[in-house]
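Okay, so here's just one chain, in structure tokens, the form predicted on its own.
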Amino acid sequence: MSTVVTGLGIVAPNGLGVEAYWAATLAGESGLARIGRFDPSGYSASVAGEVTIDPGEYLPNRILPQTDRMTRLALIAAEEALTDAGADPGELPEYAAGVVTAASAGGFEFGQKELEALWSRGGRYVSAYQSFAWFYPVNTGQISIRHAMRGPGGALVAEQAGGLDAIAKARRHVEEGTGLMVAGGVDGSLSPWSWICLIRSGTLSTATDPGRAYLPFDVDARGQVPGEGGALLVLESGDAARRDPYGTLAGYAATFDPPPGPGVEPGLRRAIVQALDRARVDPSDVDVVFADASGVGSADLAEARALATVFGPRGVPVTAPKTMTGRLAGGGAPLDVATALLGMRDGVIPPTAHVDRPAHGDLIDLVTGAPRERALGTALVVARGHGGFNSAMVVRRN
């Protein structure tokens, strides 16, 4: 049994819904930008990618008051999603269709308004809906409710790499005869108190310019730039497709990065091993490679390396579009399916933006500058996540 994609919902900071993102992607129009919902003056970061909507004009105002930002961002891609693949989830029976989504932080601006509200008015004066909107699961259970999903449900507390996990975990339902999941990610916490973790972490770009603040396979790769937004996704059996599918989940696998220490080689290349093979594709038959693009320096050097050994020195086109919304957290990866997708519906790889001295062109044939022109059937995506977790994933054209 095949599990097929059906419908794309996306919001990202270069384009709200699956076209104009797609149009933006295509025209090198970047959505990073210095913050705007706070006043990033007093920290060493200030560029970030912020989808600039008013989720109000999209939701219904009793949603909103119980849910933070990534979550409205959520229903808003998951309505487009449902509605692209022609499914009413209400209309199908009881627990056929299910919702599994990747979270980093759950609803960490939400989570900062109620700890501000604890401490300078008390108790009484924190919101109710605190018990629930800071939550991991949050995206997952707020989508179900919503569409009557009844089906299967989960969470993959994990960036990056979690949103192809989570895929890869609604793809099983469906093989399993879950008529329908919808999967993916949505993910981002763009407040001051997220903001000071993000900066923890020690990966982020100082650098204010935002064309020149997130450069991954660069000379001048400074760090990450965080953004907000995702994809999520419609799955359904090949067999059992409403609509013409956008393509195949044909192969997936996870793989976690050995203790580190000198000449330990990390998880990435065996994941990518592992999804050729259970995709039952040559390296040779891949078209194009979706790139995890850390931009930090070490960390795209490793990866440089994998695909090389994998493929060949220059063996695959290599892009990562992602320089034009920040890194996603949870809601990364599974954008970077939904345009790999799109890419292979079109004949066409995207660009990666604002690179144009490349580290690494002995090792990868990055796609910089204009979009490549290309018949594509079968792409690669690849992720990993803080803290040595690797995840790969094949999707085949139908």
Contents of the next structure:
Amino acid sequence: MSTVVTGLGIVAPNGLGVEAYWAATLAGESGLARIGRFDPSGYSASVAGEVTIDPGEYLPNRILPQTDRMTRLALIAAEEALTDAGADPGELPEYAAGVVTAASAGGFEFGQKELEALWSRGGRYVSAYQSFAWFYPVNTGQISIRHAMRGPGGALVAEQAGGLDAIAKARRHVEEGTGLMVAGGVDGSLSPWSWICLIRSGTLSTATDPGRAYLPFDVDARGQVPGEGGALLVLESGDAARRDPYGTLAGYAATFDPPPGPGVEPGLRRAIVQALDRARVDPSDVDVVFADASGVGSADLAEARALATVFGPRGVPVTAPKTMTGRLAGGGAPLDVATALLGMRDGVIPPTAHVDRPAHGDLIDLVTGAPRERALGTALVVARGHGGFNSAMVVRRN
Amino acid sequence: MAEFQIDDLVRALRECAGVDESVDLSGDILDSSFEELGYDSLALFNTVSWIERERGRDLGDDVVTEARTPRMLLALINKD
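Would you generate the structure of this protein in the form predicted together with the partner chain, following the form predicted on its own above?
First the chain shown before, then all remaining chains and molecules of the complex.
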């Protein structure tokens, strides 16, 4: 029994909603800019992928005092995904629909505001909603409450890889009989507190030009640019889907890196090989790869090598549309899955923006400059999470 | 201290818990239950904390469960 994707919801720095995001992505329009949410001068890094909308214009007022920004964005995406699928979980049996999301930091911005209240004014000034608004599974909980989805629920925390892990977990629930799942991630925390934590990771680009800050697989690669947003998908069983699906989740695998050392290979290639194997797909049948695209030179090289080993040198087109959104933590890989499905629908590979001097042209065929038109039947999405997580997912056109 | 009025309570609810779009807080809500007005216990807890800070007076933890309507809550807040 196959699990298919019947709905998409997207909130991204370069577009709100599926079609706005997709049009911007094909046009190569980037959402990266100097941070406007707070004054980034004084920090070593200053560029991010911010979503610039006011979520209050899209959500019930009662939700606002109890939610972090990333939860508000997640609720907007969940509503779009369910509408797109033509699904109203409230009309389904009580436990027939569930939610699994990925998170990386929880509601950091909300937490910072309450810590400020605690230390400057005292404990009596801390919001009661701090009890859950910061919490990693809060997006799952709020989506579940708002749409009456009382079936299986969960949250996966594996930084960028967690987005694929969440979709895979939801897929298992569909295979086990849950009628409908909302899965993916909308993540990100662009507040001074979280910014300091991100800078401490040592992976952030210090470039000030938004067009030159995040250059994965480029000779000038100088680190990553974080962003906020992501995608949520509606998953249903292939034989019960309520609309013509975008595609099928064909295979998935996750691995963990061994302790690094001379001659020790990271776990990324194993994840890719296992995902293809489980999807019963030969590497030669893969039409496009959505790369993790770290932006850190050594990690880019490791990914290029893993792809060249599996597919052969320049054996498959590779792209990284996340160059237009920044790395969205738990939201990044679900957005890549959604983007892959849109690419299949329209027969086009969106480009990797800003990269004009590919560093690993002998290993990978990176799609740069303009979209590449091509019928797409099978796509591979690759994601790595800080600390050694690797995940890979194969999606197929129906 | 000036009596805490229904307008003050509506202001506090708006600030601390937001407003359900299907509810008109400017109408006659004194005897509506907080549940009917769209407020759960956490929303009320947050609002009561705010009022306690504003009034500089501890109302006790039970007030959230005891006061089921705005009229009952106002009575507890204004009690000597």
